[in-house]
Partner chain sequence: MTSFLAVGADRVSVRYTGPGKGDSDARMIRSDHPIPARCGVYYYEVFIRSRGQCGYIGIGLSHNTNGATRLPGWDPGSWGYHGDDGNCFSGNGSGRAYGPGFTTDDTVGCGIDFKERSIFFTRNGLFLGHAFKSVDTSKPIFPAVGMRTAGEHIVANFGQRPFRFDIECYVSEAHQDALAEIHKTSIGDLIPKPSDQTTPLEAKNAAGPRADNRAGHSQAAARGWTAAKPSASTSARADIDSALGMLQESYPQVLKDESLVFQLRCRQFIELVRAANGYHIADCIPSDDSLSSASSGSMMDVDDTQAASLMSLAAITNAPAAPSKTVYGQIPNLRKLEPARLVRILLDYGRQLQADYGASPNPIVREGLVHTFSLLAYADPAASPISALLDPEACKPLARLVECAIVATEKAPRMSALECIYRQCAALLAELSSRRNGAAALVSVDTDFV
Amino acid sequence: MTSASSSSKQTISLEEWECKMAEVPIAKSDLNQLIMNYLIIEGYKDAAEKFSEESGLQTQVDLGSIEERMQIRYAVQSGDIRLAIERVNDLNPDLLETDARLYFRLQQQHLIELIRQGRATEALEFAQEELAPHGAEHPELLRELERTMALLAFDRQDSPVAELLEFGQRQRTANELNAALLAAHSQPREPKLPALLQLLAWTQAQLDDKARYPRINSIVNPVLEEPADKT
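Chain structure, single chain, in the form predicted alone:
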């Protein structure tokens, strides 16, 4: 059954595929906008400035604000949450006042950093004074607080919530804060390019059942490869 299904697939050569692709109009300006969108949102300030100069693409975004966002992101990634909050308040004084969940996330991350440093007494006091009131108002946040406090009950290697102490937790907090800062300045929260790459992977997976065709097998080396021979 599999063999019959495989033999019925249409085979499209690389030459045919490239001819079809050439018929699809893609404006260079659209590609430039896609690249600039990625550079700005991911915080590549120098690359964005150079690309703007080389492509002639003008953007309404203040490229200087990228550096401020990246300093905040780096502070979170380094575990210096106090500094991150201070810089957020300098950049956008209303953000943390109006987004209780985001503020809780930052305070939660600060609690995690206290526990990481072995400052258990200070962590308990901070949780009771700063985080518990948020949990009383928002039950879903209380569950997050309880999960974080569980770090004090186990050795790291035995903890069921040990992932909170991994770098990935800092990265998630930094990404959430970065997205909120972008949204507050009427910018997209996420770059478009990763979503397009996911769409490419999904589309190829769907097409694999119907045809043998030139496909991109590696995003790192995005080259169209000849369709596999019939087996």
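In this text, rigid core is short for the largest set of C-alphas that superpose within 1.5 Å between two forms. These numbers come from a predicted model, not from an experiment. Positions refer to the first chain, counted from 1. First, how it differs from the form predicted in complex with the partner chain.
For the conformational change between the two forms, the C-alpha atoms of Gln187 and Gln204 are best fitted by the superpositions of different rigid parts. Note on conformational change between the two forms: two rigid parts, with the smaller rotated by 11° relative to the larger (from C-alpha fits).
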The other form holds:
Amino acid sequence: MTSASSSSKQTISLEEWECKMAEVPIAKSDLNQLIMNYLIIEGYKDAAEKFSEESGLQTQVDLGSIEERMQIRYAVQSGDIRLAIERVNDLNPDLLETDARLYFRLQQQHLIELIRQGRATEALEFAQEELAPHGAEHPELLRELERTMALLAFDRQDSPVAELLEFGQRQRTANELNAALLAAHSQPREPKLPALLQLLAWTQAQLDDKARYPRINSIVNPVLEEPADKT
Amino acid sequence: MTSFLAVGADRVSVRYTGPGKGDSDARMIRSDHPIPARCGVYYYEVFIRSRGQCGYIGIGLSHNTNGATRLPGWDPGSWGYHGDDGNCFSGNGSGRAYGPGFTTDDTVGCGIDFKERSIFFTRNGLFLGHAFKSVDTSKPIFPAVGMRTAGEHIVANFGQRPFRFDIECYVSEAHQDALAEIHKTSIGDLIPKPSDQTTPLEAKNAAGPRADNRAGHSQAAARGWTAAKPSASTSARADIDSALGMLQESYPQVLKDESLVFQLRCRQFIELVRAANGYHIADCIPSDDSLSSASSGSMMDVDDTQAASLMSLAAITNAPAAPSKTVYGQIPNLRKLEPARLVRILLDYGRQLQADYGASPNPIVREGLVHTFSLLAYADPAASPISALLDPEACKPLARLVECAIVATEKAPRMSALECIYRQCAALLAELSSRRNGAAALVSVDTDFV
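Can you return the structure of this protein in the form predicted in complex with the partner chain rather than the form predicted alone?
Following is the full complex, with the preceding chain placed first.
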């Protein structure tokens, strides 16, 4: 915002804006829905159950499947990829067969775990037998495999691919798998709440060009901040 | 200027009735109402019932600032697609090649996409592409049709019948585009940086030195209350007067709650009695006259302590009202006081209470006052039937009340964070679409984000 352009901008006062906000028709059930959606997708099963009970909100989701999904996520996060694959196959036998990329991701994570544990020989065998064959069909996966194998060539600290050993890598793999499981059950992959925050950022940025108005400047503590006086 | 255009009884068909000899015989007709403000995409169609002599028919849009003797597109502020040559025009008479010409029995559509600020046309249900971009959408825009040769005849369809073109599909794509744009938005600016991660209270008070002062005080006040917990040593007492002093300085609105202030002041009196417990109040009443003119002075001779206490009660309740604006936070630290001074403060305080509330029309206040003063009727209040008043625990609910009152003045949110964000988004979308933001007009919080 430059002062030159802002001088022509209209200012909407806090009182005026609060009236507009108060006029927004809002269904309590919509807010509850947003929360429920978040709990289910992020896998807070007990909270979802309790919330369903207290809010009277019906959910079509089998809450039991949340638990299974969370156990799978936990297995990946704790590095037990074998267990995760087993459970995925129990829950959804077709998923890994049809999604080669996802399957590769999990295998890659398993390889990373072997390397982390210093089981180099095992890692090499696993890479050659289980992973390399996929490379022919998916060249981009082969590059990923090469990156992973580079872990064996470097000292951990200076390795250019050290990020693969970080917890974030497990997290990424777990998220990818979680999203795929949700999609397989025709559940949205992403919770809706973050999109609402994006809507907030977008609408505020759009109106910033046109007017001064009470903004929300922090989603951690969302309060209306009075528009700054013209200077 | 003669109209040359006859509008049919259906209000949507128009026929050219003029001589149709030259360009000055051209006429344009606009819809009665402009395109509504909160609109993402607007579309209408025109059926060419007859091309007439030459088919000089222009279909398009126009502001209402230009003349009605021109085809849409000839003048600035108007846009048109012409049937004779298939050219599109905007603000000049020559136009440029755009689509095929149109003639009798053709259906021509015209749409404006407020998100892209572009105008497009269709012919017989086929999209012909965007003809104009960067359209000035800040002023009202009207559907407009122009004709200039004899026999030309059109019928407009503003949606009262199904359209030839699948506008629903176009709108749904525009809707998806708008959502995609929103989903690309970063929320980084709305997340506080780690360096300024503070509790809400601190954040709110970080505005200036005065605010800092307030934060300090509310914490100090809180500490004052915790000191009243029974776990603290017996000498630790709720310092209500200084809490009142802090409130007076930092949260004067809280003191507008007279019932709360009354309760606090009674409690302070009780605290004074607690502090003085163990002394015989009567013994400590100074014999000089400095106590106050209201004191009769004769009660010092009474030996019986019970009576003396009653006397001191009388000393309070008989005192004349001394109206003054109460300033709180004046009582010194009770622990360092010698008995005589403490008792004097106690009596003065009680006298002030009596002066301020003794004549209160509120029976609850009067009763509370009597109840409080009745402590003085006992030589040993701690062993009296009303000793419960002295229980330090009795402070707790009062402390809660003060906390609530402070929070209420802190402009504490009356709604959840989620609701606040939801309402802000919805209010912003309404505001933006009324300002011709096409993307905002295409989305809504409840259908797209819940």
